[in-house]
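Just the one chain here, the form predicted alone, laid out as structure tokens.
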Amino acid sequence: MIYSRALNEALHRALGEDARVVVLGEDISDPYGGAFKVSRGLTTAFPDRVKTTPVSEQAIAGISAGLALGGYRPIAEVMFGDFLSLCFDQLLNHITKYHAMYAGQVTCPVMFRAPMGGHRGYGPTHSQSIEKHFLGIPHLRVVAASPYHEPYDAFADFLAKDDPVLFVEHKLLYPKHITAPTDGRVGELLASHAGSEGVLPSVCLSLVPREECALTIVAYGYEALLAASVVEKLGMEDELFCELVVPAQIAPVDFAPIDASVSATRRLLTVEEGTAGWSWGDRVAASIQRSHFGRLAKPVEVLASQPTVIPGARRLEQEMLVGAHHIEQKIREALS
């Protein structure tokens, strides 16, 4: 099943199983079903709890906050993740603070679904991966869609807890097939789940057992898909073996599976599509450098996109954003 279809079925299931769930977003009414068709069929099946909204992300965030305070579980679709900047005040100063401000007497569980990322030539304001600006906000969990995690697991986790959630969905994942681990494998790669209790698990992928790997790679979302292809290629062609750790929750970071892998490989490379500088990878690198001080074979490597505006020209965009060739080059450098 392709990821967009799996997301659509997960939304149908969440609405069908939990009467508290409401869905809001721009242009999500049938037959259009949203900019990426993830919401297709929802207004037909649940007309009372799925509502298309005016073109105002501030209004979507504010209405969602009010519904959450009233006992509902709103899932807000932001048409492009770039426009989360218009929801930032509501998230930072309201949604994530109400529980503490009112001494635990209220909760404000809102999920924002946000298509992120480039590689499609959409230009400077519709191609960004801006999730790094939301990392570290107290009481906000940031979850990244990946082809190795069933999307309904993220919705079930959201419904079971009272925290607000930002669910990051890279646009290039929508047409990709779900390859959640079955029988301990993803294609040619060995696969296992790891993580701390109460946190969505990470998926660990490698061609050989961890003890035979010389490098740990941590990547999420679409970059994890690219990294997995490079891990398989380098292992098959050059016998350069790496273990890829794919977290579902990127904030707060669950370091347990990363620590376990780095303890064996003594090397780490972080990969993300967001721009370099004050990035997710920087935070992971700082923590691993500290917790594994004196035991690493090399300093942690951080790979991120160039810190500039995303060009509209496709060729320039491919040069600026992290791609498979950048990942391969960085892996070879880390293992040199």
Second form
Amino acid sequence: MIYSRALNEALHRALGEDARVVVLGEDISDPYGGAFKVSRGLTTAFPDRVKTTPVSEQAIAGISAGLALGGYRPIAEVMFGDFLSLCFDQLLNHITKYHAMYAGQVTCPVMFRAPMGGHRGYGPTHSQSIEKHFLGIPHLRVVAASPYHEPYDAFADFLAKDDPVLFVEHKLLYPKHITAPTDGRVGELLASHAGSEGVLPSVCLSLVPREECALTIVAYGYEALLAASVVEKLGMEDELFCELVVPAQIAPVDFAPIDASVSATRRLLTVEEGTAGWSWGDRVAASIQRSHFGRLAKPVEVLASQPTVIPGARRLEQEMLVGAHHIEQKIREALS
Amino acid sequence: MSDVIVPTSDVNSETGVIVEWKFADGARVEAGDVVADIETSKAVIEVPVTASGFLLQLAAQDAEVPLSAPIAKLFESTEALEAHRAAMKAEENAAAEAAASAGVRATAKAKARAAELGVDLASLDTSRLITVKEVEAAVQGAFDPASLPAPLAAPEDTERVLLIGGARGATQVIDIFRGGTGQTAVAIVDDDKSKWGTEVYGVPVVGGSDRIGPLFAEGAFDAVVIAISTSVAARRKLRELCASLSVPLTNAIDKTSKVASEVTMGRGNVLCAFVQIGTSAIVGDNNFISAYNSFEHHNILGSDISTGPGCVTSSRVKIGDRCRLGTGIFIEPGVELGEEVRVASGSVLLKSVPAKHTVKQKVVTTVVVPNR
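What does the same protein look like in the form predicted together with its partner chain, given that the last one was the form predicted alone?
Below: every chain and molecule of the assembly, starting with the one above.
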């Protein structure tokens, strides 16, 4: 099943199973069903709890915060992740702080769903992966959609806990099929789940057992899909064997599966589509270099997009955003 | 023949689902007819044909199709359509057969190496991805099990010993026996297949560790010495393997070494030339003690320890299981090393070291220059 449909079914299921769930967003009413059709059918099935809002992300965030304080579980669709900047104040100064500011008497469990990512020629303000600006906000979990994780699990995790969540969905995943591990495999790759208790598990992918891999790659979202294709290609063609660790929750980071893999490979490459500098990979690199100090064969490599504005021209965008060719080049360097 | 293409500029969808075929497979359609509805993630799209002809559906209703490929073809006549359908069927069958025979997964390098060495990939373990390593191992391992050498015979009054490990450690143990300990090395086992059938100082390598049990059951040897000094983990693993097979270990103590009064010694210890064990010392099992080691009186050694040459302890020193000592180490009285402590060559230990710690040594570099 393609990701956008699975996400749509997961929303139906969450609304159906949990009466606290409400869904808000721009243009999500039927028959349009949202810019990426993820909300299709929701207003028809749950007209009382699924509402199209005015074109105001501040309003969506503020109303969601109020609903959450009132005991609901709002899931807010932000049409393009780029517009999350308009929700930032509500998230930073209110939603993630109420619990502490009111001495634990209230909780504010809001989930923001936001399509991120480029490679589509949508230009500077509709192609970004700005989640890095939301990493490290205390009491905010950031979860990334991935081709190897069922989307409902992210909703179940949100509904089971009392914290706000930012769920970033790379828009190129929408038309892709979900390939969660089955029988220890994802296609040609060996696949397993790993992670700490109570955290959405990471998926570990490799062509050969971990002990035979010489590099760990950690990547999330659409970049995980690109990395997996490179891992397979370099393994099958050149016997450059890597293990790819794909987390669902990207903040706070669950280091256990990365630690375990790096213990075997002694090399790490992080991959993300966001721009370089002050990035997710920088954070992972800092921790792994600390915990594996003296045992790494090479310094951790961080691959991120060029720190500039995403161009509208497709050819230029391909150079600027991390693509499969960049990942391949980095892996070859790391293993040379 | 012409292709029926989905008319979409939707960059957000790579595939669509055929909601409905408006005409049956093989039916006559006219230019402009809408032949199918396709649902993408964005919309339901009508698919018109731009020419007239007979319709060959390339996917069933409800099937998911890539939007970049034709979903149907149009033919001038029913005969042309059927001929194409038959050709497609044949192609599918051939592809299915090829897929079935391609159950072997191997890297490009492994395939090339297999062709070079004449290895049939299907004869290898196909449950995993085959790499160059597996291909080369298969060539090394291409032996006839019956052709593996048998253990040597030995005089009846000597202890017949099987050595585990056919590398340099084996030469040391064989040399100890040659010094007249009343023991004879009758065979060696080693899991490195490339060593099988070779000899170390005239003692044949008769196979891998899987032969220990059967050979013992045949009565081919009396006891085992583990002749590997480089890995304490391997020493432990192999000792446990022997224990699980109820195969006894024996000591190999060089004639030049001195074991003092009232020493308690376990089994499977290798004491190379000029080793001294002081009075009342306790030595565990399966330790590999290199030449010129001296463990003074009232030392306590654990098991699976390995030392380099020239390690000297003072009295009452304790050395835990699986410790690994380098070359030329001095240990002061009463110092205790926990389990799995590693000590760098040249260290002088004045105080105890907790388990699972490494003692590092500042290396004093000796500069080597050409003569002037």
